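In the form predicted on its own, a lone chain appears below as structure tokens.
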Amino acid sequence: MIRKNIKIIALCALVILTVCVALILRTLRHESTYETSFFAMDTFMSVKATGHNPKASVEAVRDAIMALDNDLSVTNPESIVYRLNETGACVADDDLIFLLNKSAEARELSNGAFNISVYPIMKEWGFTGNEFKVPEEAVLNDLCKALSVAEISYTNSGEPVKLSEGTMIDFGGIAKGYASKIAGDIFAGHKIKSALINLGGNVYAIGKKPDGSLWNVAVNSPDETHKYLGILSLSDKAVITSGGYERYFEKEGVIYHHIIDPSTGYPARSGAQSVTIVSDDPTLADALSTALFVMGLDGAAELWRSNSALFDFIFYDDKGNLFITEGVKDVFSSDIAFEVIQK
């Protein structure tokens, strides 16, 4: 009797055991798929996620960025970056520290080329307000030499962060990358494993597909030669391009585009049509599409060599030539010719 018991007993266990095991097959299974746009730093932005309640982790993203976007703002008069402008101090918070480590961490790999205090000279072209006008060439070296002497004195979050007398700074270069890194920590909070993050062509690819294979992420083309340059196959990347492309205007049939070379006060001529950043690091990779956009084919390829580790690069120059370097000739593919820039 008491063997037969024992038998029911473990019967009874299998069967329960059984039945978790399914239920528990059955939750992990139970994965969707939700996406939604809106409009924040002055572009369309698209986020996905897959996983288990992958709304409320994209609407949390959604919400993160709108906040941010608003902080970072060089024209609201309520965000921290305009009180800092307009009085030369503030209060960090953490979004502004990191902000502010990370474009210092620019400006020396760049050597300079990547620098948020140029604020003074976009605002002279009319870049911040669309109110564009050729600046005297005086002006611009005035602006360049205040440029050259800038400082921003800060040490931690809760703690004054200082401008020197005439110091203004925009975080346009890199804020969307930054964004993308906000948005990858939120779905690792929420424990998403595959999402892809697009900020007005910024992308940020978190994990693989659901299916299981890599992110067919587009680099866009910078004129109509082509509709894309290429295609990269990857996961856990940042994919992120700059390109005087994206905001410009013309004045007497020459175009003057957006990225201003600090060291001139003038948009950049480099050779550069288009720059692209591969890397782990979303935020980095912003900053650096602007300054390799600026540093031009040669310097580009001296910057990679010294740092490859953190970065890889994809160049379209004003000939119609593409080079990329060989840390992504493995996935990348395009219909244009390509030469890879080696070690």
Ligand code: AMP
Contents of the next structure:
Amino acid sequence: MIRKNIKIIALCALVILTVCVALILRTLRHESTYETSFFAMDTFMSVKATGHNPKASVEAVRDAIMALDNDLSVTNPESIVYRLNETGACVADDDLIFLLNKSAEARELSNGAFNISVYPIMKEWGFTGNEFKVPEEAVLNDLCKALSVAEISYTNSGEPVKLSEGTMIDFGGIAKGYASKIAGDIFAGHKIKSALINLGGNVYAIGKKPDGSLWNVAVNSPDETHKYLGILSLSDKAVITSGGYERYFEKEGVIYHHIIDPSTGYPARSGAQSVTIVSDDPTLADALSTALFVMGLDGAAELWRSNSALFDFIFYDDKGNLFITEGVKDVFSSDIAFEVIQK
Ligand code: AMP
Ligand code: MG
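Now show the form predicted in complex with the ligand, given that the preceding structure was the form predicted on its own.
Time for the whole complex; same chain goes first.
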């Protein structure tokens, strides 16, 4: 008993000592923490970093995300994407090429569940101007046919991007992930090793907390029953969630949400309430969160089994069941019972 107590006291002392050493080192290195919040991409964002002169890096991140928002907006007549959709052509920049490549990768991985060319369908449902309506089935069928032959041709930055007749694109399902990636690049350029990027609940945890421990990231809950679905303890990972609850309208008692199944033209009814992706790659994580929401649990599990090095997921279904993949089982804790999906 006495030995057990001594062990506990020694352990506590070690933890306190580690934290003190981390704090002393931080002071000696002239490190401090800076945090800012702002509104972009239709959501509240907060970015914080610890290191030498973190203010400059955090402000550079904020400015970059605001600029990206302007470039990618489908409604701002000044944006590159707006111009591309209106005229069918524009000159590519690095952001556009990266996003087109990553979107193509996600489309291929998900067998078409992720498709940036769903934009005409989003528009038809009124998700663009918030003038919601349930389109005629025949109109959706025609739009799905057009989507199946939509083409985006491009080569490199500085060269033209061209859309086939009737094609329009929207990076809404991937833009926040890419914004996180850009933030990560800026922090790396400023030699910031500890930062937390929270873009409306989509989190990219860089390095570890300033005291050297892992970041604790809450997984968003889509319903009122739970404040959050669980906590992930991790470093250098993006945690990105998609859910129908994030944007929807109700008509005659039916809920219509903003994640479209490209094979039907209707909001995906895959049995998902929310899907969270955990990955080293924030851009891919964002695209896959949307894709897996469309694919449903079986499709998500199948995709994960052949790509488990790329991502893990947390799937909350519409009956309140929680599933997580094997790769996050040791870093996820929850009050809710969950099933672990094995390879
Ligand atoms: P997220 O919250 O990341 O799942 O993104 C949802 C947004 O992605 C929507 O508001 C649309 O702008 C866009 N979107 C909807 N359905 C799809 C889809 N099947 N593939 C790609 N983007 C989509
Ligand atoms: Mg997404």
